[in-house]
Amino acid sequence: MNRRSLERVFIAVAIICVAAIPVVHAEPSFFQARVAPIFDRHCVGCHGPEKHKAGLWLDSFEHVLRGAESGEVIKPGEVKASELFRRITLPDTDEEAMPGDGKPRLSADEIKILELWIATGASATKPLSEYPTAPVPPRPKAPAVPLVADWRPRAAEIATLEKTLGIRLAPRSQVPTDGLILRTASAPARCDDAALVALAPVASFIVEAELARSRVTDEGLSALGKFENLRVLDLTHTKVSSAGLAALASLKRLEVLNLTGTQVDDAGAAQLKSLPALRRVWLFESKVTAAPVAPTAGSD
(Lines of atoms letter the chains of each structure in order from A and count residues from 1; the text may use other names and numbers.)
(Lines give C-alpha, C1' and ligand atoms only; values in the text may rest on other atoms or scores of the structure.)
Protein backbone atom coordinates (compact mmCIF):
# COMPACT_ATOMS: atom_id res chain seq x y z
CA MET A 1 0.00 0.00 0.00
CA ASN A 2 1.45 3.32 -1.06
CA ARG A 3 1.72 6.43 1.10
CA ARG A 4 -1.36 8.14 -0.40
CA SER A 5 -3.50 5.07 0.26
CA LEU A 6 -2.32 4.92 3.87
CA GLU A 7 -3.22 8.57 4.37
CA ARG A 8 -6.73 7.91 3.07
CA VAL A 9 -7.13 4.98 5.48
CA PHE A 10 -5.97 7.08 8.44
CA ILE A 11 -8.35 9.89 7.51
CA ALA A 12 -11.28 7.49 7.20
CA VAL A 13 -10.49 5.91 10.58
CA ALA A 14 -10.22 9.35 12.19
CA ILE A 15 -13.60 10.40 10.81
CA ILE A 16 -15.20 7.21 12.11
CA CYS A 17 -13.65 7.72 15.55
CA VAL A 18 -14.77 11.33 15.78
CA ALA A 19 -18.29 10.41 14.70
CA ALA A 20 -18.42 7.76 17.42
CA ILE A 21 -17.62 10.23 20.19
CA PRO A 22 -20.86 11.04 22.04
CA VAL A 23 -21.87 14.71 22.05
CA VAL A 24 -21.95 15.97 25.62
CA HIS A 25 -24.22 18.95 26.21
CA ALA A 26 -23.50 21.17 29.20
CA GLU A 27 -26.05 20.55 31.93
CA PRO A 28 -27.88 23.67 33.07
CA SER A 29 -27.53 24.78 36.66
CA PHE A 30 -30.45 24.52 39.07
CA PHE A 31 -30.45 28.31 39.34
CA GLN A 32 -30.63 28.74 35.59
CA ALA A 33 -33.27 26.08 34.98
CA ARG A 34 -35.57 26.46 37.99
CA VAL A 35 -34.81 29.54 40.13
CA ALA A 36 -34.22 32.31 37.57
CA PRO A 37 -37.51 31.61 35.70
CA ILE A 38 -39.41 32.16 38.97
CA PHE A 39 -37.78 35.56 39.43
CA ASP A 40 -38.53 36.40 35.79
CA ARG A 41 -42.22 35.49 36.16
CA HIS A 42 -42.92 37.09 39.52
CA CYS A 43 -40.23 39.57 40.51
CA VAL A 44 -38.32 41.32 37.73
CA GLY A 45 -41.25 43.57 36.86
CA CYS A 46 -40.74 45.40 40.17
CA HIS A 47 -37.11 44.45 40.81
CA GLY A 48 -35.26 44.74 37.53
CA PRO A 49 -33.89 47.16 34.93
CA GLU A 50 -37.14 49.12 34.45
CA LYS A 51 -38.22 49.29 38.06
CA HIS A 52 -36.13 48.42 41.13
CA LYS A 53 -38.07 48.92 44.33
CA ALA A 54 -35.92 49.27 47.46
CA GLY A 55 -32.81 49.05 45.26
CA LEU A 56 -33.42 45.33 44.73
CA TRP A 57 -32.70 43.74 41.35
CA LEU A 58 -33.58 40.09 40.79
CA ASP A 59 -32.65 39.79 37.12
CA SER A 60 -29.31 37.98 37.63
CA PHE A 61 -27.57 35.77 40.16
CA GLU A 62 -25.12 38.53 41.06
CA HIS A 63 -27.92 41.02 41.72
CA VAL A 64 -29.91 38.52 43.80
CA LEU A 65 -26.94 37.89 46.09
CA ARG A 66 -26.11 41.60 46.30
CA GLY A 67 -29.50 42.29 47.89
CA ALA A 68 -31.40 45.53 48.45
CA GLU A 69 -30.64 48.93 49.95
CA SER A 70 -31.45 47.48 53.35
CA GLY A 71 -29.05 44.55 52.97
CA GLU A 72 -28.93 41.00 51.67
CA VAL A 73 -32.20 39.20 50.93
CA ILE A 74 -30.69 35.72 50.54
CA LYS A 75 -28.50 34.03 53.16
CA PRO A 76 -27.06 30.87 51.56
CA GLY A 77 -27.85 27.84 53.68
CA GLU A 78 -30.22 29.77 55.95
CA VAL A 79 -33.78 29.63 54.64
CA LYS A 80 -35.50 31.18 57.65
CA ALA A 81 -32.97 34.00 57.86
CA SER A 82 -33.45 34.93 54.19
CA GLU A 83 -35.66 38.02 53.87
CA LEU A 84 -36.83 37.13 50.38
CA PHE A 85 -38.12 33.75 51.54
CA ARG A 86 -39.89 35.36 54.48
CA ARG A 87 -41.65 37.81 52.17
CA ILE A 88 -42.88 35.21 49.67
CA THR A 89 -44.37 33.09 52.46
CA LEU A 90 -46.30 35.88 54.21
CA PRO A 91 -50.11 35.80 53.95
CA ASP A 92 -51.81 37.84 51.22
CA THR A 93 -53.10 40.32 53.78
CA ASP A 94 -49.62 41.33 54.96
CA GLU A 95 -48.30 44.60 53.51
CA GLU A 96 -44.80 43.12 53.24
CA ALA A 97 -45.91 40.07 51.23
CA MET A 98 -44.18 39.59 47.89
CA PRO A 99 -45.11 39.86 45.11
CA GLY A 100 -47.23 42.84 46.13
CA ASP A 101 -49.71 45.17 44.47
CA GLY A 102 -52.15 42.36 43.80
CA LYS A 103 -49.81 40.41 41.52
CA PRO A 104 -50.09 36.58 41.53
CA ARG A 105 -48.34 34.90 44.44
CA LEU A 106 -45.84 32.09 44.04
CA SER A 107 -47.20 28.56 43.89
CA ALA A 108 -46.31 25.93 46.49
CA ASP A 109 -43.93 24.30 43.99
CA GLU A 110 -42.18 27.59 43.25
CA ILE A 111 -41.72 28.29 46.96
CA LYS A 112 -40.31 24.79 47.43
CA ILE A 113 -37.80 25.36 44.61
CA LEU A 114 -36.52 28.56 46.23
CA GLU A 115 -36.39 26.85 49.62
CA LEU A 116 -34.26 23.99 48.21
CA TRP A 117 -31.98 26.42 46.42
CA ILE A 118 -31.33 28.56 49.50
CA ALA A 119 -30.99 25.55 51.85
CA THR A 120 -28.30 24.00 49.64
CA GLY A 121 -26.18 27.14 49.49
CA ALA A 122 -27.88 29.33 46.89
CA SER A 123 -25.40 28.24 44.24
CA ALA A 124 -25.18 29.62 40.72
CA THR A 125 -23.49 26.48 39.36
CA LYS A 126 -24.88 23.37 41.07
CA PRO A 127 -26.34 21.25 38.28
CA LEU A 128 -30.01 20.46 37.94
CA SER A 129 -29.29 16.74 38.40
CA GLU A 130 -28.36 17.37 42.06
CA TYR A 131 -32.00 18.22 42.77
CA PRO A 132 -33.89 15.10 41.62
CA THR A 133 -36.82 15.73 43.99
CA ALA A 134 -37.31 19.39 43.08
CA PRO A 135 -40.75 20.22 41.66
CA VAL A 136 -41.03 21.03 37.97
CA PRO A 137 -43.45 23.95 37.65
CA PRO A 138 -45.82 23.65 34.70
CA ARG A 139 -45.31 26.08 31.90
CA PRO A 140 -47.64 29.05 32.14
CA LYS A 141 -50.60 28.68 29.83
CA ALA A 142 -51.28 31.35 27.27
CA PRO A 143 -54.63 33.00 27.83
CA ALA A 144 -57.35 31.20 25.90
CA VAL A 145 -58.95 34.53 25.04
CA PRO A 146 -56.85 37.62 24.20
CA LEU A 147 -57.02 40.28 26.90
CA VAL A 148 -56.83 43.09 24.35
CA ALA A 149 -56.28 43.64 20.65
CA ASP A 150 -52.72 43.47 19.30
CA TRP A 151 -51.08 46.77 20.27
CA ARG A 152 -48.19 46.55 17.83
CA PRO A 153 -49.90 48.35 14.90
CA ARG A 154 -50.12 51.37 17.22
CA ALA A 155 -46.53 51.11 18.46
CA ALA A 156 -45.44 54.46 16.98
CA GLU A 157 -48.35 56.29 18.59
CA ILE A 158 -47.66 54.58 21.92
CA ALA A 159 -43.98 55.56 21.76
CA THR A 160 -44.91 59.18 21.09
CA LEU A 161 -47.24 59.24 24.10
CA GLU A 162 -44.50 57.76 26.30
CA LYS A 163 -42.06 60.47 25.25
CA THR A 164 -44.57 63.30 25.51
CA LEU A 165 -46.06 62.31 28.88
CA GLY A 166 -42.92 60.91 30.53
CA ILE A 167 -44.57 57.58 31.35
CA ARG A 168 -43.96 53.97 30.33
CA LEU A 169 -46.34 51.68 28.48
CA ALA A 170 -44.60 48.34 28.87
CA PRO A 171 -45.80 45.08 27.31
CA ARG A 172 -47.28 42.80 29.96
CA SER A 173 -45.62 39.82 28.28
CA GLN A 174 -44.23 38.71 24.94
CA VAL A 175 -47.78 38.00 23.81
CA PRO A 176 -48.99 41.22 22.16
CA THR A 177 -52.63 40.52 23.06
CA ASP A 178 -51.73 40.42 26.78
CA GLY A 179 -51.83 44.21 26.79
CA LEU A 180 -49.73 47.00 28.25
CA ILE A 181 -48.80 48.12 31.76
CA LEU A 182 -48.91 51.83 32.52
CA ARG A 183 -45.84 52.50 34.69
CA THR A 184 -45.00 55.74 36.44
CA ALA A 185 -42.69 54.61 39.27
CA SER A 186 -39.56 56.23 37.82
CA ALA A 187 -41.22 59.68 37.90
CA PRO A 188 -44.70 59.53 39.49
CA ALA A 189 -45.06 63.33 39.55
CA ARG A 190 -45.22 63.35 35.75
CA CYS A 191 -48.46 61.42 35.73
CA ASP A 192 -51.52 63.51 36.52
CA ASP A 193 -55.17 63.72 35.49
CA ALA A 194 -54.29 65.37 32.17
CA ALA A 195 -51.92 62.50 31.31
CA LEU A 196 -54.69 59.95 31.82
CA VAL A 197 -56.96 61.94 29.53
CA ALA A 198 -54.20 62.05 26.91
CA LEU A 199 -53.93 58.26 27.02
CA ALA A 200 -57.55 57.83 25.87
CA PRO A 201 -56.60 56.80 22.29
CA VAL A 202 -54.68 53.75 23.57
CA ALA A 203 -56.64 53.13 26.78
CA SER A 204 -58.12 49.88 25.48
CA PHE A 205 -54.63 48.30 25.41
CA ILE A 206 -53.86 49.05 29.09
CA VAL A 207 -54.57 46.16 31.46
CA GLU A 208 -52.56 47.33 34.48
CA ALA A 209 -52.03 50.88 35.76
CA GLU A 210 -49.31 51.47 38.37
CA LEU A 211 -50.14 54.97 39.60
CA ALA A 212 -48.80 54.86 43.16
CA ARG A 213 -47.65 58.28 44.45
CA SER A 214 -48.67 59.94 41.20
CA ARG A 215 -50.62 63.22 41.01
CA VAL A 216 -53.87 61.52 40.02
CA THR A 217 -57.00 62.87 41.75
CA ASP A 218 -60.73 62.15 41.63
CA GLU A 219 -60.89 64.01 38.33
CA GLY A 220 -58.44 61.53 36.85
CA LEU A 221 -60.65 58.61 37.88
CA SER A 222 -63.16 59.77 35.26
CA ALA A 223 -60.53 59.13 32.60
CA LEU A 224 -59.58 55.77 34.16
CA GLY A 225 -63.23 54.73 33.98
CA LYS A 226 -62.77 54.55 30.21
CA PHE A 227 -59.86 52.07 30.42
CA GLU A 228 -62.27 49.26 29.55
CA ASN A 229 -59.78 46.38 29.80
CA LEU A 230 -58.12 47.43 33.05
CA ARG A 231 -57.49 44.45 35.38
CA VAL A 232 -55.11 45.87 38.01
CA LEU A 233 -55.14 49.43 39.38
CA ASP A 234 -52.71 50.77 42.00
CA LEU A 235 -53.62 54.19 43.45
CA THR A 236 -51.48 53.90 46.58
CA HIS A 237 -50.80 57.26 48.28
CA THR A 238 -52.69 59.36 45.75
CA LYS A 239 -55.26 62.09 46.49
CA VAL A 240 -58.26 60.08 45.33
CA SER A 241 -61.28 59.90 47.63
CA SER A 242 -64.68 58.26 47.82
CA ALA A 243 -66.13 61.05 45.67
CA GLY A 244 -64.26 59.79 42.63
CA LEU A 245 -64.82 56.06 42.97
CA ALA A 246 -68.18 56.12 41.18
CA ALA A 247 -66.26 56.70 37.94
CA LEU A 248 -64.72 53.22 38.28
CA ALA A 249 -68.12 51.49 38.10
CA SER A 250 -67.63 50.93 34.36
CA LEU A 251 -64.50 48.83 34.89
CA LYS A 252 -66.21 45.46 34.56
CA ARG A 253 -62.89 43.60 34.25
CA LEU A 254 -61.11 45.18 37.23
CA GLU A 255 -59.82 42.40 39.50
CA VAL A 256 -57.30 44.09 41.80
CA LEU A 257 -57.48 47.56 43.37
CA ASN A 258 -54.99 49.14 45.78
CA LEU A 259 -56.27 52.21 47.64
CA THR A 260 -53.69 52.22 50.43
CA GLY A 261 -53.00 55.66 51.86
CA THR A 262 -55.94 57.36 50.13
CA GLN A 263 -58.92 59.36 51.46
CA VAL A 264 -61.43 56.62 50.66
CA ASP A 265 -63.90 55.98 53.51
CA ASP A 266 -66.61 53.42 54.27
CA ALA A 267 -69.12 55.06 51.93
CA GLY A 268 -66.67 54.92 49.06
CA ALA A 269 -65.63 51.37 49.80
CA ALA A 270 -69.26 50.28 49.66
CA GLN A 271 -69.34 51.38 46.02
CA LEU A 272 -66.78 48.71 45.16
CA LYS A 273 -69.44 46.03 45.50
CA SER A 274 -70.70 47.02 42.07
CA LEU A 275 -67.49 45.84 40.39
CA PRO A 276 -68.29 42.28 39.23
CA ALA A 277 -64.74 41.00 38.71
CA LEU A 278 -63.12 42.62 41.76
CA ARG A 279 -61.53 39.96 43.95
CA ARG A 280 -58.82 41.78 45.91
CA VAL A 281 -58.76 45.22 47.56
CA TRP A 282 -56.16 46.94 49.72
CA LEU A 283 -57.23 49.81 52.01
CA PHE A 284 -54.39 50.14 54.51
CA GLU A 285 -53.98 53.66 55.95
CA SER A 286 -57.27 54.82 54.42
CA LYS A 287 -60.40 56.06 56.22
CA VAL A 288 -62.19 52.74 55.85
CA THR A 289 -63.21 51.20 59.16
CA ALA A 290 -65.05 48.10 57.92
CA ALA A 291 -64.37 45.36 55.36
CA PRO A 292 -65.49 46.84 52.05
CA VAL A 293 -66.35 43.76 50.04
CA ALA A 294 -67.19 40.36 51.44
CA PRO A 295 -66.10 37.76 50.82
CA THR A 296 -63.05 39.07 48.95
CA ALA A 297 -59.73 37.32 49.49
CA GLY A 298 -57.05 39.78 50.44
CA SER A 299 -59.36 42.66 51.35
CA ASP A 300 -58.26 44.80 54.28
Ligand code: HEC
Given for the second form:
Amino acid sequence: MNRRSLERVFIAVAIICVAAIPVVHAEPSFFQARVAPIFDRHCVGCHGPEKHKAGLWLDSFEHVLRGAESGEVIKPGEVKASELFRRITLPDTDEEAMPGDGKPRLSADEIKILELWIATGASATKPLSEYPTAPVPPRPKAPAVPLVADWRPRAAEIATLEKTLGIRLAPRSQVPTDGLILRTASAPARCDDAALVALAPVASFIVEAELARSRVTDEGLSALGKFENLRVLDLTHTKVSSAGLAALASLKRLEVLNLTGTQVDDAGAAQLKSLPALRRVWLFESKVTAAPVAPTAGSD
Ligand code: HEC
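For comparison with the form predicted on its own, produce the structure of the form predicted in complex with this ligand.
The next block holds the full complex; its first chain is the one shown before.
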Protein backbone atom coordinates (compact mmCIF):
# COMPACT_ATOMS: atom_id res chain seq x y z
CA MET A 1 0.00 0.00 0.00
CA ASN A 2 1.50 3.37 -0.98
CA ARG A 3 1.45 6.41 1.18
CA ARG A 4 -1.52 8.05 -0.50
CA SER A 5 -3.85 5.06 -0.02
CA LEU A 6 -2.68 4.69 3.58
CA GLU A 7 -3.74 8.29 4.13
CA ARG A 8 -7.11 7.54 2.60
CA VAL A 9 -7.60 4.56 4.89
CA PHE A 10 -6.65 6.73 7.85
CA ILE A 11 -9.15 9.43 6.89
CA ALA A 12 -11.90 6.87 6.35
CA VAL A 13 -11.26 5.35 9.77
CA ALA A 14 -11.27 8.82 11.36
CA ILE A 15 -14.60 9.66 9.74
CA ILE A 16 -16.12 6.40 10.96
CA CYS A 17 -14.87 7.11 14.51
CA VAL A 18 -16.18 10.66 14.56
CA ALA A 19 -19.52 9.51 13.20
CA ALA A 20 -19.74 6.90 15.94
CA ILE A 21 -19.00 9.28 18.79
CA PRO A 22 -22.36 11.03 18.99
CA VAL A 23 -24.07 7.66 19.23
CA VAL A 24 -21.84 6.47 22.07
CA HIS A 25 -22.00 9.74 23.96
CA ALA A 26 -25.62 10.61 23.16
CA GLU A 27 -27.15 12.45 26.06
CA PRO A 28 -29.35 10.16 28.10
CA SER A 29 -33.06 10.84 28.25
CA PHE A 30 -34.60 12.08 31.48
CA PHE A 31 -36.59 8.84 31.60
CA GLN A 32 -33.44 6.68 31.37
CA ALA A 33 -31.33 8.74 33.74
CA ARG A 34 -33.80 9.71 36.45
CA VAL A 35 -37.17 7.96 36.14
CA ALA A 36 -36.27 4.33 35.35
CA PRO A 37 -33.80 4.05 38.28
CA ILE A 38 -36.63 4.95 40.68
CA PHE A 39 -38.83 2.19 39.28
CA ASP A 40 -35.89 -0.25 39.36
CA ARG A 41 -35.11 0.53 42.97
CA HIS A 42 -38.63 0.65 44.38
CA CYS A 43 -41.12 -1.07 42.10
CA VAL A 44 -39.72 -3.71 39.74
CA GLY A 45 -39.50 -6.35 42.50
CA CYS A 46 -43.33 -6.50 42.43
CA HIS A 47 -43.97 -5.01 38.99
CA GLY A 48 -41.48 -6.75 36.69
CA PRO A 49 -40.39 -10.09 35.29
CA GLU A 50 -40.47 -11.96 38.59
CA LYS A 51 -43.82 -10.67 39.90
CA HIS A 52 -46.30 -8.49 38.06
CA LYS A 53 -48.88 -7.38 40.60
CA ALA A 54 -52.05 -5.96 39.03
CA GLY A 55 -50.60 -6.99 35.63
CA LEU A 56 -48.35 -3.95 35.87
CA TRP A 57 -44.71 -4.03 34.71
CA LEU A 58 -42.53 -1.01 35.44
CA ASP A 59 -39.30 -2.35 33.91
CA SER A 60 -39.32 -0.48 30.58
CA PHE A 61 -40.80 2.66 29.06
CA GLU A 62 -43.23 0.67 26.88
CA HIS A 63 -44.44 -1.37 29.85
CA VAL A 64 -44.93 1.68 32.08
CA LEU A 65 -47.07 3.37 29.44
CA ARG A 66 -49.00 0.18 28.70
CA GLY A 67 -50.25 0.19 32.28
CA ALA A 68 -51.99 -2.42 34.42
CA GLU A 69 -54.68 -5.02 33.76
CA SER A 70 -57.23 -2.40 34.73
CA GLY A 71 -55.84 0.24 32.35
CA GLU A 72 -53.24 2.96 32.03
CA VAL A 73 -51.46 4.26 35.13
CA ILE A 74 -49.85 7.30 33.46
CA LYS A 75 -51.73 10.04 31.64
CA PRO A 76 -49.03 12.09 29.89
CA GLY A 77 -49.30 15.74 30.92
CA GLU A 78 -51.87 15.03 33.63
CA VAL A 79 -50.21 14.41 36.97
CA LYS A 80 -53.42 14.42 39.03
CA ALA A 81 -55.20 11.99 36.71
CA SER A 82 -52.29 9.51 36.72
CA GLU A 83 -53.04 6.51 38.95
CA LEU A 84 -49.33 5.86 39.47
CA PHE A 85 -48.82 9.34 40.90
CA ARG A 86 -51.87 9.00 43.14
CA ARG A 87 -50.50 5.71 44.56
CA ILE A 88 -47.04 7.07 45.40
CA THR A 89 -48.47 10.13 47.17
CA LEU A 90 -51.07 8.39 49.38
CA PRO A 91 -50.39 8.42 53.14
CA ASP A 92 -48.36 5.47 54.52
CA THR A 93 -51.42 4.09 56.27
CA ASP A 94 -53.48 3.78 53.08
CA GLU A 95 -53.77 0.20 51.88
CA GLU A 96 -53.37 1.39 48.27
CA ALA A 97 -50.14 3.30 48.93
CA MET A 98 -47.18 2.26 46.78
CA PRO A 99 -44.66 0.72 47.13
CA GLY A 100 -46.85 -1.90 48.84
CA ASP A 101 -46.28 -4.07 51.90
CA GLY A 102 -44.53 -1.46 54.02
CA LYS A 103 -41.54 -1.14 51.68
CA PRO A 104 -39.81 2.23 52.04
CA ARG A 105 -41.79 5.07 50.43
CA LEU A 106 -40.35 7.36 47.77
CA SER A 107 -38.39 10.42 48.90
CA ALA A 108 -39.71 13.91 48.18
CA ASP A 109 -37.07 14.22 45.42
CA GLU A 110 -38.12 10.97 43.79
CA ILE A 111 -41.77 12.03 43.81
CA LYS A 112 -40.78 15.39 42.30
CA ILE A 113 -38.89 13.60 39.49
CA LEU A 114 -41.91 11.46 38.60
CA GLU A 115 -44.18 14.51 38.80
CA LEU A 116 -41.97 16.52 36.41
CA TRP A 117 -41.75 13.61 34.00
CA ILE A 118 -45.52 13.11 33.83
CA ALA A 119 -46.24 16.86 33.71
CA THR A 120 -43.94 17.30 30.71
CA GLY A 121 -45.61 14.55 28.69
CA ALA A 122 -44.07 11.32 30.06
CA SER A 123 -41.56 11.22 27.22
CA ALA A 124 -39.16 8.36 26.48
CA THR A 125 -36.66 10.60 24.72
CA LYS A 126 -36.66 14.16 26.14
CA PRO A 127 -33.05 14.72 27.18
CA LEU A 128 -31.90 15.19 30.74
CA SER A 129 -30.66 18.70 29.92
CA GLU A 130 -34.25 19.87 29.43
CA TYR A 131 -34.84 19.36 33.16
CA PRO A 132 -32.33 21.72 34.79
CA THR A 133 -34.47 22.10 37.92
CA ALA A 134 -35.01 18.38 38.51
CA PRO A 135 -33.58 17.07 41.78
CA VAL A 136 -30.58 14.74 41.55
CA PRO A 137 -31.17 11.84 43.92
CA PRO A 138 -28.16 10.78 45.99
CA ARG A 139 -26.59 7.51 44.96
CA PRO A 140 -27.83 4.72 47.23
CA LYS A 141 -24.93 3.68 49.42
CA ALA A 142 -24.14 0.07 50.21
CA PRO A 143 -25.24 -0.60 53.78
CA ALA A 144 -22.34 -0.04 56.16
CA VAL A 145 -23.33 -3.05 58.24
CA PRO A 146 -23.94 -6.34 56.42
CA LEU A 147 -27.44 -7.67 57.10
CA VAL A 148 -26.28 -11.28 56.89
CA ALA A 149 -23.16 -13.29 56.05
CA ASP A 150 -22.29 -13.74 52.37
CA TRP A 151 -24.58 -16.52 51.12
CA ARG A 152 -22.56 -17.30 47.98
CA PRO A 153 -20.39 -20.06 49.49
CA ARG A 154 -23.67 -21.92 50.16
CA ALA A 155 -25.16 -21.32 46.69
CA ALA A 156 -25.27 -25.03 45.75
CA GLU A 157 -27.11 -25.99 48.95
CA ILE A 158 -29.51 -23.07 48.46
CA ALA A 159 -30.24 -24.13 44.87
CA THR A 160 -30.98 -27.69 45.98
CA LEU A 161 -33.40 -26.50 48.64
CA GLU A 162 -35.17 -24.30 46.10
CA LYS A 163 -35.66 -27.29 43.84
CA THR A 164 -36.77 -29.81 46.44
CA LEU A 165 -39.09 -27.43 48.30
CA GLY A 166 -40.52 -25.61 45.24
CA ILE A 167 -39.70 -22.19 46.69
CA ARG A 168 -37.38 -19.36 45.60
CA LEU A 169 -34.52 -17.91 47.61
CA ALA A 170 -33.92 -14.73 45.64
CA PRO A 171 -31.01 -12.39 46.36
CA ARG A 172 -32.38 -9.19 47.87
CA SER A 173 -29.90 -7.09 45.88
CA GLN A 174 -26.59 -7.41 44.11
CA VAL A 175 -24.86 -7.12 47.49
CA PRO A 176 -24.55 -10.70 48.80
CA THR A 177 -24.59 -9.54 52.43
CA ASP A 178 -28.08 -8.05 51.85
CA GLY A 179 -29.41 -11.60 52.17
CA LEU A 180 -32.15 -13.62 50.51
CA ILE A 181 -35.90 -13.28 50.09
CA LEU A 182 -37.96 -16.43 50.58
CA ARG A 183 -40.58 -16.37 47.82
CA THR A 184 -43.48 -18.76 47.51
CA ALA A 185 -45.82 -16.78 45.28
CA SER A 186 -45.61 -18.99 42.20
CA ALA A 187 -46.89 -21.96 44.26
CA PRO A 188 -47.73 -20.82 47.81
CA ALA A 189 -49.62 -24.03 48.54
CA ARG A 190 -46.38 -26.01 48.24
CA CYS A 191 -44.86 -24.15 51.16
CA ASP A 192 -45.86 -25.60 54.52
CA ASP A 193 -44.51 -26.00 58.04
CA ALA A 194 -42.22 -28.83 56.95
CA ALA A 195 -40.63 -26.60 54.30
CA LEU A 196 -39.79 -24.00 56.95
CA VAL A 197 -38.16 -26.69 59.09
CA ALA A 198 -36.17 -27.87 56.05
CA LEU A 199 -34.88 -24.32 55.49
CA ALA A 200 -33.27 -24.19 58.95
CA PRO A 201 -29.67 -24.69 57.70
CA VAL A 202 -29.86 -21.54 55.53
CA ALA A 203 -32.34 -19.60 57.68
CA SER A 204 -29.76 -17.03 58.80
CA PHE A 205 -29.45 -15.74 55.20
CA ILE A 206 -33.17 -15.02 54.89
CA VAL A 207 -34.14 -11.39 55.57
CA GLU A 208 -37.65 -11.43 54.07
CA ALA A 209 -40.21 -14.24 53.96
CA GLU A 210 -43.18 -13.95 51.63
CA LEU A 211 -45.55 -16.62 52.93
CA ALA A 212 -48.90 -15.12 51.94
CA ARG A 213 -51.48 -17.81 51.12
CA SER A 214 -49.03 -20.57 51.99
CA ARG A 215 -50.02 -23.58 54.15
CA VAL A 216 -47.94 -22.36 57.07
CA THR A 217 -49.67 -22.75 60.46
CA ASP A 218 -48.88 -21.94 64.08
CA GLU A 219 -46.60 -24.97 64.14
CA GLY A 220 -44.47 -23.49 61.37
CA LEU A 221 -44.01 -20.30 63.34
CA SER A 222 -41.72 -22.10 65.78
CA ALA A 223 -39.41 -22.87 62.84
CA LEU A 224 -39.69 -19.25 61.71
CA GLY A 225 -38.73 -18.08 65.20
CA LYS A 226 -35.22 -19.31 64.39
CA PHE A 227 -34.88 -17.12 61.26
CA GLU A 228 -32.74 -14.75 63.31
CA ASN A 229 -32.15 -12.16 60.56
CA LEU A 230 -35.73 -11.85 59.36
CA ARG A 231 -36.77 -8.21 58.80
CA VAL A 232 -39.98 -8.56 56.80
CA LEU A 233 -42.57 -11.32 57.23
CA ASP A 234 -45.79 -11.68 55.25
CA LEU A 235 -48.32 -14.20 56.62
CA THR A 236 -51.36 -12.76 54.83
CA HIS A 237 -54.26 -15.22 54.48
CA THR A 238 -52.60 -18.09 56.32
CA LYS A 239 -54.04 -20.16 59.18
CA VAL A 240 -51.77 -18.62 61.81
CA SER A 241 -53.37 -17.43 65.04
CA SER A 242 -52.41 -15.75 68.29
CA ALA A 243 -51.33 -19.11 69.72
CA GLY A 244 -48.45 -19.29 67.26
CA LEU A 245 -47.24 -15.72 67.56
CA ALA A 246 -45.34 -16.32 70.81
CA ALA A 247 -42.73 -18.17 68.76
CA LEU A 248 -41.92 -14.96 66.90
CA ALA A 249 -40.75 -13.22 70.10
CA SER A 250 -37.19 -14.27 69.25
CA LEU A 251 -37.17 -12.24 66.01
CA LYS A 252 -35.29 -9.26 67.40
CA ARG A 253 -34.75 -7.73 63.93
CA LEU A 254 -38.31 -8.08 62.61
CA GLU A 255 -39.48 -4.67 61.32
CA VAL A 256 -42.54 -5.38 59.19
CA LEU A 257 -45.21 -8.00 59.81
CA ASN A 258 -48.33 -8.59 57.73
CA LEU A 259 -51.10 -10.56 59.48
CA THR A 260 -53.94 -9.53 57.17
CA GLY A 261 -56.66 -12.17 56.90
CA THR A 262 -55.31 -14.36 59.72
CA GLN A 263 -56.97 -15.61 62.93
CA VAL A 264 -54.82 -13.35 65.12
CA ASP A 265 -56.87 -11.60 67.83
CA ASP A 266 -56.29 -8.88 70.43
CA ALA A 267 -54.30 -11.17 72.73
CA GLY A 268 -51.91 -12.03 69.89
CA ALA A 269 -51.59 -8.43 68.81
CA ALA A 270 -50.65 -7.45 72.37
CA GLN A 271 -47.78 -9.97 72.36
CA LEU A 272 -46.22 -8.18 69.41
CA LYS A 273 -45.35 -5.25 71.66
CA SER A 274 -42.31 -7.19 72.88
CA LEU A 275 -40.69 -7.19 69.41
CA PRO A 276 -38.04 -4.47 69.67
CA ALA A 277 -37.53 -3.58 65.98
CA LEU A 278 -41.14 -3.90 64.82
CA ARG A 279 -42.38 -0.70 63.19
CA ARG A 280 -45.29 -1.75 60.97
CA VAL A 281 -47.99 -4.37 61.45
CA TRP A 282 -50.98 -5.08 59.26
CA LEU A 283 -54.08 -6.60 60.85
CA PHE A 284 -56.74 -5.96 58.21
CA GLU A 285 -59.44 -8.65 58.18
CA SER A 286 -58.03 -10.35 61.29
CA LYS A 287 -59.83 -10.89 64.62
CA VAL A 288 -58.23 -7.82 66.18
CA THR A 289 -60.62 -5.20 67.57
CA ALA A 290 -58.31 -3.16 69.82
CA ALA A 291 -56.30 -0.09 68.88
CA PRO A 292 -53.24 -0.59 66.71
CA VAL A 293 -50.19 -2.02 68.48
CA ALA A 294 -47.43 -0.43 66.42
CA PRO A 295 -47.02 3.20 65.35
CA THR A 296 -48.51 2.87 61.86
CA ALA A 297 -50.53 -0.33 62.16
CA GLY A 298 -53.96 -0.68 60.63
CA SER A 299 -56.68 -2.74 62.20
CA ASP A 300 -59.82 -1.81 60.27
C1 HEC B 1 -44.28 -5.30 47.67
C2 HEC B 1 -44.88 -5.30 46.38
C3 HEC B 1 -45.09 -4.00 45.65
C4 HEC B 1 -44.17 -3.01 45.40
C5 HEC B 1 -42.72 -2.92 45.84
C6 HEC B 1 -44.86 -2.05 44.57
N7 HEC B 1 -46.14 -2.46 44.34
FE8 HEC B 1 -47.53 -1.50 43.20
N9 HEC B 1 -48.89 -2.96 43.58
C10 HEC B 1 -48.67 -4.06 44.38
C11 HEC B 1 -49.89 -4.83 44.48
C12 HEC B 1 -50.06 -6.10 45.27
C13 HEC B 1 -50.86 -4.15 43.71
C14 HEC B 1 -52.31 -4.58 43.49
C15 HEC B 1 -53.18 -4.18 44.64
C16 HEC B 1 -53.52 -2.75 44.58
O17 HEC B 1 -54.02 -2.29 43.54
O18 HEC B 1 -53.26 -2.03 45.56
C19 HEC B 1 -50.20 -2.99 43.17
C20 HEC B 1 -50.83 -2.05 42.36
C21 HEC B 1 -50.21 -0.92 41.84
C22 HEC B 1 -50.85 0.04 41.00
C23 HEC B 1 -52.29 0.00 40.54
C24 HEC B 1 -52.43 -0.67 39.22
C25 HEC B 1 -53.85 -0.64 38.72
O26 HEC B 1 -54.50 -1.68 38.83
O27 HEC B 1 -54.28 0.42 38.30
C28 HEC B 1 -49.93 1.00 40.70
C29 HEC B 1 -50.12 2.22 39.83
C30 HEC B 1 -48.70 0.62 41.36
N31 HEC B 1 -48.90 -0.55 42.05
C32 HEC B 1 -47.55 1.36 41.30
C33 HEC B 1 -46.39 1.03 42.00
C34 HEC B 1 -45.21 1.86 41.97
C35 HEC B 1 -45.05 3.14 41.19
C36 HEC B 1 -44.29 1.24 42.77
C37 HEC B 1 -42.92 1.71 43.13
C38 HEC B 1 -42.80 3.09 43.57
C39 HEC B 1 -44.91 0.03 43.28
N40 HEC B 1 -46.18 -0.06 42.79
C41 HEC B 1 -44.27 -0.88 44.11
C42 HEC B 1 -47.49 -4.40 44.98
C43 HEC B 1 -46.33 -3.64 44.98
